[in-house]
Amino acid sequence: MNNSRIPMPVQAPEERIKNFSEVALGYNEEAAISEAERCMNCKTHPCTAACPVGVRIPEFIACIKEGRFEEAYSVVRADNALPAVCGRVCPQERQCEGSCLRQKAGGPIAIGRLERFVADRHAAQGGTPSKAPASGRKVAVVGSGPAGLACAGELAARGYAVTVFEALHLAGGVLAYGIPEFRLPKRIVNQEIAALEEMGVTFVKNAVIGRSLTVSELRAEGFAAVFLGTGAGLPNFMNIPGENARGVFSANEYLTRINLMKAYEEDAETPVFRAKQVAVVGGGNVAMDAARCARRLGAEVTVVYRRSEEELPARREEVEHAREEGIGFAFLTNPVEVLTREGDVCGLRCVKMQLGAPDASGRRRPTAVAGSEHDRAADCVIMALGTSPNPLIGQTTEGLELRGRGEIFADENGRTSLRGVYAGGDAVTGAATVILAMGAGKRAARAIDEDIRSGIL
């Protein structure tokens, strides 16, 4: 039996910075079986306990060991509506793989890579999910991001007629507009959405709930329940001098132009600024995505982060890939002004930081070092500082309780202050991960089913 984790084949860095094709190439059958054989099938199954959607991980890995790949897919798909997506973008190292008992014996089982393998193989074989018997009730899902898709998939599997309302012209939410092609090909997102359509889910696009229809109007149209999975797409800024200059972008806008509008293509109708020196402010996965996109557009790129590398919230794999692609990092550095010349960005004024006592996030609080001001060259600054929920739903839904920065108040099962209205994902928690949003969507779907069956709705 192999003791060491099977490496993922990837595009060479010198080649991938010239294209937007997927970096990680995936396991073949031989590699998948070899990696699966490393699983000890321990009695406690900590990996399943650490999965936000409760995938029966040892069970699907056991199927791979024996070459029963379609059965492995069925096991995963029973709990996860988007296995090909999650296998690519979930932070497995902090969840299922982070709890694996093989941590110190050749590395944790590559659960995400195996999940991707069975999902990709299933799609290549042309498999289709089965439809559940119709319940006769219909449910509206607002937003087609991870929370909405997971909720829709769970409800469809229980026989509900689900209609998903999406504000944009393409379904997928952050999966479509936020995550780059080289990390999550859009054909994968489209495959997962097509699988939901085959289960009977209907997608209505260009429908801005709160404008086209209100939540109360959806209920009046006969939807037994409404799930709000509207995400958190409102970008945050630093509010420093010069931040309104030409050449300053939110990561949301920058990535939407590239991912949704394909602005990197030569004949793209939507332009994107092709800068020479880019500073990306922030340290999460969105910052890595923006930095790696800018690098592929020909820029020299530096990620500016106010804490140390140890506190960097981005996935280790994404940081390693960024470094391999020639992206620099300025740690313990914080912008205080965007420098301009005739209205255009010409640099970034920063101060050095030092770490003090932990703050509310549990990370050590950064404070400025006196007299450390310095300037960095840049003709483009991308702010990747997190996001907040769009206020539209809150403004147009009377009686819906909000909190904090406009997040929807919901209990652990997604029930909001309004009867028949449920919510989950980033709209409730603020910006988080794909899999946490999916877990929330799945729990809300179960609550909806419970409330309908019990006669509450």
The other form holds:
Amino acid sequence: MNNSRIPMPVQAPEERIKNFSEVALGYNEEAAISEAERCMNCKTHPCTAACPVGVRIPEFIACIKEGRFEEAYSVVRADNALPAVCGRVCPQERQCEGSCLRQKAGGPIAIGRLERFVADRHAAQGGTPSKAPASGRKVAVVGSGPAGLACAGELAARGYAVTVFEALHLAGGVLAYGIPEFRLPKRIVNQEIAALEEMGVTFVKNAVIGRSLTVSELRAEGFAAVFLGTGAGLPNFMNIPGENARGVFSANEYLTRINLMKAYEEDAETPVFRAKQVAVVGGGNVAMDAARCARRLGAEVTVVYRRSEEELPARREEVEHAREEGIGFAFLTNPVEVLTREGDVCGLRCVKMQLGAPDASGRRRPTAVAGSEHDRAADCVIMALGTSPNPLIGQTTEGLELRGRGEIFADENGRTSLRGVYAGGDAVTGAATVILAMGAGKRAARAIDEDIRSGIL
Amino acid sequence: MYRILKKQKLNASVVRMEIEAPLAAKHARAGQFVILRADARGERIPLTIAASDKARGTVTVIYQIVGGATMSLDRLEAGECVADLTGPLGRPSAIEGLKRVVVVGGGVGCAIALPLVRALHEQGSYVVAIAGFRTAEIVILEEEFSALADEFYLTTDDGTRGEHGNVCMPLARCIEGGKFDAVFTIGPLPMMKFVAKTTEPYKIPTIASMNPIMIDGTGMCGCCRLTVGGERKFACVDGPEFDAHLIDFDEAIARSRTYRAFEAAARARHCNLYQRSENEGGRYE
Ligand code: FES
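After the form predicted on its own, can we look at the form predicted together with its partner chain?
What follows is the entire complex, opening with the chain shown before.
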């Protein structure tokens, strides 16, 4: 038996900073089998318990060991609607892999990489998803991000006629506009969407629910239920001077220009700001994505984060990849002003921070060190400070109960304050992860199915 | 899908297009906008709804050919389709209850002023329309304004048509001479800034339709942000109309120039036929 984790083949850093192609290249069969053989199939299955959607991990790994790859895929797919996506973007170190008993024995089993392997292999093989007998009822899904796709998939599998409404011109939500090509190739997203279409799901793009159509109009048009998976799209800012100068962008804007509008391509119609020295403020996956995009567009990049390295919320692999690509980190540093010259960004004034007692999030609260003000050079600042729910649906749907920052109120099965209206994902929880949103979408689909069957809808 | 039913040149670089888009037409109201893409590689272009027809399921937009994206759009003819069209976006103009109103349009901004004048006229308001242009050659929609407005004033910077000078002159006379409930202004940022300055001493509520750079138009990217009364507002969801006396116009003007170099290069690439107007916002009217 192999002792340590099989490394993931990657594009060399000096090469990949010149392109937007995928960084991690994926295991081949041999590597997958060797990695699978490291699994001890321990009795307690802590990995499955730590998976937000409860994938039967030891079972699919056992299939890989024996070369039964298609079967492995079916096991994963039974609980996870988007395995090719999750294998790439889940924070495995805090979920399945974080609970693996082999932690100290050569490292945890590379569960994410194995999940990706079986999904990619299945896609390469091509297979037709099974169609359930039609139930004769229609359900509308608002938003085609992870929550919406998972909900649509689950409902289609149960025989519902599902229509997904998307505000942008491409489906996928954050998978399309947010996560860059080099981390999640768009062909993977398109494959997943094509698979849903084959199951009979209809996608209506360029439809802004709350403006083009309202939720109550959807109900009136004969949709038995409406699922709101509108995500948390509204970008947060710091409210510091200079934040509206030319050269300050929300990470959402910067990433949308690059991922959705392909602004990095030669002769693209949509522009993206070409900077020399970029400061990215924040420490999550979105901050890493923005930093690595800026690097690929030729800039020197520093990530400015107010806590220490230990608290970085980004996936560990993204931080490692960012470092390899020559991205700098300024920890315990917090901007207090964007410096400008004639309307253009020319720097970032920061203070040093120190960590005090833990705050509500359980992380140690950073406070400014007196007299620690200092300036960093930058001609572009990207704010990756998290997002809040989009208020559009709340504003235009009478009777829909909201909470604190405009999150939609829903119970653990996605039922909102309005009969026939369900919600899940970031729109309910505030910004979280792809996999949590998918879990919520799926639970809501089950609740919808239950309520329709029991005659409530 | 989104078929162009009519295309008509209003002047050398301003074009009116009626496009089939039933979903956008259904709820479209004066003051709102759509975002369209000419083709599969196209930029998302925000354009104010100049007219809409629920029965025919169409929206009409008016654009000025100013950059790469509008040049691509202009290559399409009646019978062909644009790749995407989303809307209606933004909040409708708040005109309810207004009895006496001045609407000030500048350049291609008059294309957006017109539906507002029409909506006011239809609700029975007394409407003064003021339209300003650089020169006689680019005057558009003159007949339409005359037909709908109770009073209509036309100005040109060079005096080749109508009154010689800018829109603030007839505006000052109007508000000096009578009482008005509101002034709406739509056009190049510097013009709207001066309209706001003109009405401020009279304390007449003044509303500017802002045209910052946009991408999604749904509040997701924040690139359309403005400072209004010291607060951050997203033009696409909070606007596009704001209290002109509270808008930080200088900041808006600076932000509208973010992609100057890129746009110049794109124009040079396409051709050198067209000249960009003063209006350097994201909305290409
Ligand atoms: S255009 Fe993106 S938030 Fe307004």
